[in-house]
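Below you'll find only one chain, the form predicted alone, shown as structure tokens.
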Amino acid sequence: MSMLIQVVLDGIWSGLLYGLVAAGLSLIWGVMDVLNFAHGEFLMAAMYVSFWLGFLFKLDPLVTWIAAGAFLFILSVLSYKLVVKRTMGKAMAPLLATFGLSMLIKNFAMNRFTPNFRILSDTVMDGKSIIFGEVVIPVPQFVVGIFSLVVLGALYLFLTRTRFGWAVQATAMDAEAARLMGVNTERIFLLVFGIGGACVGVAGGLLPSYLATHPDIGTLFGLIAFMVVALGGFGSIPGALLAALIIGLVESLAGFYFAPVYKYVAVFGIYLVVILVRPKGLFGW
């Protein structure tokens, strides 16, 4: 029983992180109907910001997530103005443009930082664990998971309890009608893309506390974020969180009870089954 609890808890920490990574993508997709293919590379860029601040200035990820989130907000706003805005409404153009942006970011990182794995040592949470009997909870994963839950809760309240959030919901439902009612949809698109980037920036800023940073790390996280959004329903933050928890638990249980090499087989299998049964996701309408 203690082993099962351990595996389930590991899945929950992973799921909470996936939920935060996917929240920004879900928001952008739901409001703007744009698939940001560079989402995983945005996470990788945030990890490098956090890593270098930690390596050069001895700042902990518990602090540098702020800088990583701010940097990704600025990067996302610039990406929207220079790339996304010019391609919106042109069939596959936004997807291809953001794919090109992802290749640019990844190859820039490889060129400047090499493909080497970089580990941030001597962090505040490094090597610490909380022990309950036979159950061990690594402090870095626990803190990142709780932090992800708090950020997701704040984002949900922001979207449902503020005037700006209501304007975002109106734009997502019908951008033309919202524009006729006086909503500045162009400003909404700009800020939504920036907030989506900031969410993944916060996640990336925290990850160097227990994961190695390298140019390819965004690829897997990007794929998982796409699955979470598709499973949870486009634009649904609670749906993204629940779908992320399902994926985290399936990944953890399959990796333990079968073999680590099968965990993503199980995850993608669940994804295919759900999409075949409910094309709009578990919580989409």
Contents of the next structure:
Amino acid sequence: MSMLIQVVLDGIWSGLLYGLVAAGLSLIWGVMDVLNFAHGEFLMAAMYVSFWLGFLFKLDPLVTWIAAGAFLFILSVLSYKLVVKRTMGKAMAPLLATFGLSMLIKNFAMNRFTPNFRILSDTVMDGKSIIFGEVVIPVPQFVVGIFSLVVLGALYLFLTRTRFGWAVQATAMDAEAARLMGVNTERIFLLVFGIGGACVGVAGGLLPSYLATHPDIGTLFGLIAFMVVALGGFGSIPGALLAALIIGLVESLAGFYFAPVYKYVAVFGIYLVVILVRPKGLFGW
Amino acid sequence: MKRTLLAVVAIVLLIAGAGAQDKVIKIGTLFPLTGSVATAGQRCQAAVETIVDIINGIYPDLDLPIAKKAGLLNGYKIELIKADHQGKPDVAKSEAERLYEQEGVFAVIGSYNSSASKPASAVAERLQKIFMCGASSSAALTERGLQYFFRLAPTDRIENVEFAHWIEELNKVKAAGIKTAAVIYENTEFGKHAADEAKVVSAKMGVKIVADVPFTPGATNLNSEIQKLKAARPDALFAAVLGADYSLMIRTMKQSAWKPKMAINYCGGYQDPKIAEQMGKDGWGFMGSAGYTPEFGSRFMKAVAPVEKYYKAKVGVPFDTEKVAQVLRTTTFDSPLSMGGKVQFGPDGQNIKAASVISQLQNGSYVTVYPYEFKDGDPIFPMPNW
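Can I have the other form now, the form predicted in complex with the partner chain, not the form predicted alone?
Then the entire complex follows, led off by the chain already shown.
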């Protein structure tokens, strides 16, 4: 029994992390119809920010997530201005452009920082865990989970309870109509892209407390984030959270009770089934 | 591993150099320069480049004939053409084709990942070109009946025999009571074969395998993997885990508050001093095989000289793959670079003199613990808890 609780909890932590990583992607897609292919690399960039601050100035990821979030906000805004804005509305163009951007970021990291794995040791949360009898709760994953809930909650409230959030929703539904109603859609796009990047920045800022940083780290996370977004319904924050939890739990349960090597098979399998049965995703419209 | 590569490259270059028509010999390197095992690939590449620099340049301070003059024999220079297979078998195949067919290299040195060496060396075989394998440990590679494939490094099978002796020794000397074991391995050519060998060897010793855990390399987490191991409560853990996955494995073990009595690693993340340094205390106590420790390295430079002299006399032949391969097949080379002290290729292309020792990471340094004639410290057993 305690094993089941352990496995379910592990699934929840992974799920919450995936949710935090995917939130920005979902927001950007929902509002702008742009699939940011560089999302995984944004995560990697944030991890490097946090790693270097930790390595050079001995700052803990518990603090540097702020810097990583801010840096990613700026990086995202620049990406929007320089890449996305010029390609939006031209069929596949934004997709290909952000794909190019992902290559650029990844190879920049490879060139500047080498492909070495970089591990932050002696962080505040490093290797700590809370033990209840047989059940172990790893502190870093737990804290990332809390952050995920807070960030997703804040994002949801922001979108549904504020004037700016309504404007974002209006823009998402029909950008032209929103523009006619006096919404500055250009500003909305810019901020949405920035906020989306900042969300993944927070995730990336926290991750070096237990994950090695290297230029390839974003690839699988990026892929899972796409799945979360597609599964939850494009643009839906609660959908993303639910989908992320499903993916985390499927991964963990299949990994433990079936075979670890099939955990991603199970995850992608569920995804295929959902997409076949309900192409718009669980919460999509 | 790095030293083994140096030996590989020295031999290839010396032989190949003997008969080149023009004054440049092209040698291809095929390593994972990017991707999740890039650290190891970059180190392999650097090892090869080091010896090529020594051969091509003049290094009077080194006690080596090839260092004192530029180039080999009558001034043949080595030109390295490097290729990156990213740790992917399909890329390894196409890059090997490019190296041999388009770049026209004489031989390829590679490829770290067994899963990449396999298709790349198949290309070499088809084109009847030499493939020199330094650091791929899957025993299956030399069981394919290839004619142009030569491997210096010990295989996981050779290492396993040693692991078995070591565990029997621990059971005897330290009353270790190791009765059960678990295997965790990446689901690749390297991992699967290492795990198969571990199972064979465990059966022979009467150690029961209680968990068999393959995983997808480059995973976002190893939670279910470690939970599975923890639930099975093995005395010993065999691990075939590379690069970033290795650090993730140790971190996850620590977070799950679990440690077996002993953990022993096939070549991989454990051997990477960079990872060891970054993991700090968390990595201490783990053991693994090693093809190199500093004491052996200090004997390095003396080794290469007689090899060159030997080949100058022996191989006065044109730049011919068949003849070079013949020499490789029929000769025993001196090689204090490697633990075995000698290099001799069996009919399957495997270096039958390959050997390695078992080391344990203690207080930040790799201490050789077995076999006893090479040891420079006592094992810490069982592993201290987190």
